[in-house]
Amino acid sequence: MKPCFVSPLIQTVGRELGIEVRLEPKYGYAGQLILPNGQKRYFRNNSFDINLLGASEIAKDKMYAASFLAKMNYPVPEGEEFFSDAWCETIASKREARAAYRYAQSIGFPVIIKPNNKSQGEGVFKVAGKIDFFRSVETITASDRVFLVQRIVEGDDFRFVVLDQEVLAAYQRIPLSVTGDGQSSILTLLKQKQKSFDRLKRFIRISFADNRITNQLKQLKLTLDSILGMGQIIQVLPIANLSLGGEAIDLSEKIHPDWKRLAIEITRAMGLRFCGLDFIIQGKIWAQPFSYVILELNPSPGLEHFASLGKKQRERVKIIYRKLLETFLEN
């Protein structure tokens, strides 16, 4: 098991604020915060006692979150929810895999298929045809009852981290990619990328057998044995999650005030105080908002991979957790 990123930071910040931090001794992923007034708060990895339970549960459920956001006239991806064949039998629904495929045909391939409740890009597929569609659905529904089929949204992927009235971080996320040297295969380049993650202590494991990589390469008319030209860059995954090897460009100090207001407004509208908002944006975040879609909400955003960008980003993450713990002292 990889060491917990959050707990040591919380211990450091806790000492600075006069908060006693007691960690669960076996794994160190969960902790009790004893405030100076004797009150107790708790955390588990990056989940803290700050958001109300109902709002958190809605935010984690992609289907519900998109429904409520759309009702408030915020743009969300075009898509529909469907169910595993087994669950359809239980609830007497006709929204099974075949219905999902017909819907995908109606909005046009390629489409995104994802589980309704997973995070960090787990189980997210970009599929371009029937065989890949049903194979991906089968993979998802082996462990999830509900999955989404969505139209692909073009643009750049951004994560905003909001706490109450502040946007504390904003960064662009770029999918796992490799750069050719004119002689190495894509597989070799991916192995080199894995070594760089290990050096940076980014606890990421690239699965070279991941069919999402195979499918992405197939759509580019490439294989793992293909050799890229010198300087040729390709994205080998269709999603930009940092937990899957994506890279981040820190733009926290460049964000336009209108983007800040929008992110804070959405967070409050969803009943949250602490939130990671994922946007697909057509435009720049240092300019006024033009065209965007709210991809997902995360009421317990992971910041480990953002912190691995460098000393400045790690310090920013420490500030985020410090501000989060300070909210407990204010109550």
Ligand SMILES: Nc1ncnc2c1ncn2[C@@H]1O[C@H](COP(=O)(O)OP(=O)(O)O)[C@@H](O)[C@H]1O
Second form
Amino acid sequence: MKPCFVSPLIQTVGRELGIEVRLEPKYGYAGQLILPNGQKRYFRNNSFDINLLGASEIAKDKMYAASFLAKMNYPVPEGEEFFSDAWCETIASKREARAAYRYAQSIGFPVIIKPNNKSQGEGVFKVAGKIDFFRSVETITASDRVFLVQRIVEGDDFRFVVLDQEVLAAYQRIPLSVTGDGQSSILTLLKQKQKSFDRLKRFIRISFADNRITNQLKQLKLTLDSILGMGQIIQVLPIANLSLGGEAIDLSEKIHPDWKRLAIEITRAMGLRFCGLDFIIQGKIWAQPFSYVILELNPSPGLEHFASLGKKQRERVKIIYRKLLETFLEN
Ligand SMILES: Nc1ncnc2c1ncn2[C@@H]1O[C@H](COP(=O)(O)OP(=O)(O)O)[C@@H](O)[C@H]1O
Ligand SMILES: [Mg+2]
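Having seen the form predicted alone, can you show the form predicted in complex with the ligand?
What follows is the entire complex, opening with the chain shown before.
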């Protein structure tokens, strides 16, 4: 089993702060924190006793989060929610796959389809037409009742990590990509990429049979056997999750103070203290906020892939966890 990334860091930081950390011994993914005053706090992997339960539940529900954000005039993706056919029967709703397809037609293909409640890019599809659409809906509704159909937001993906009044990290995320060498096939390049993830201990499994990869290549008129020219870069996935092999560019020191204020304000407005905010931005984050959309809020943001960028980023992640544990010592 993959060792937990969070637990050893929490143990180190706990020691520094005089907090006793008792890990669940069998798997090591959960822990009890015993504060100097005897009070107990808990964590499970990326989830800490920091955010209130209601706010966390809303944040994790993409549709509810977007609804409250939009009411407060924050820009969110244009989209609607639909239900699996089975759930439609149970709740007597007409918002089933066919209604979703009609909605997709009305906003125009390609569209994004995704489960309402998952993370790490699981079940997120960019679909270009009818066959793909129904196939993707079928995949999602095999395990999810609620799915979203959204218009594609153009721009770059960014993640801001906020704790109370501070933005503790900010980075751009670029979807899994390969760079040609004039002789290797895309499949070979992806296998090399896999090896580089293994060397970096990023614990990513590129699924070479993922139809999102084949579809993306098809749109570029390529296949896994195509050979890319020297230096030619192509994105092989349409989605930027680091857990799917996306690359992060650390911009924590470059981000404009107005972006920081905005990310802090949104976190607070959504009732959260600790949050990973995902934005799609048209423009630069070292300039004042211009055009952006809030894609989603993560009340339990994973920091492992960001930490794998290098020593500086690992140190930054340690500081984030130290500040997080310090909040437990506040009163
Ligand atoms: N409406 C959209 N427009 C453009 N890209 C999107 C859209 N929705 C999702 N994506 C891409 O897919 C990724 C994953 O989607 P997201 O909604 O964040 O789900 P998850 O919770 O699985 O990360 C995003 O980081 C982004 O790259
Ligand atoms: Mg996401």
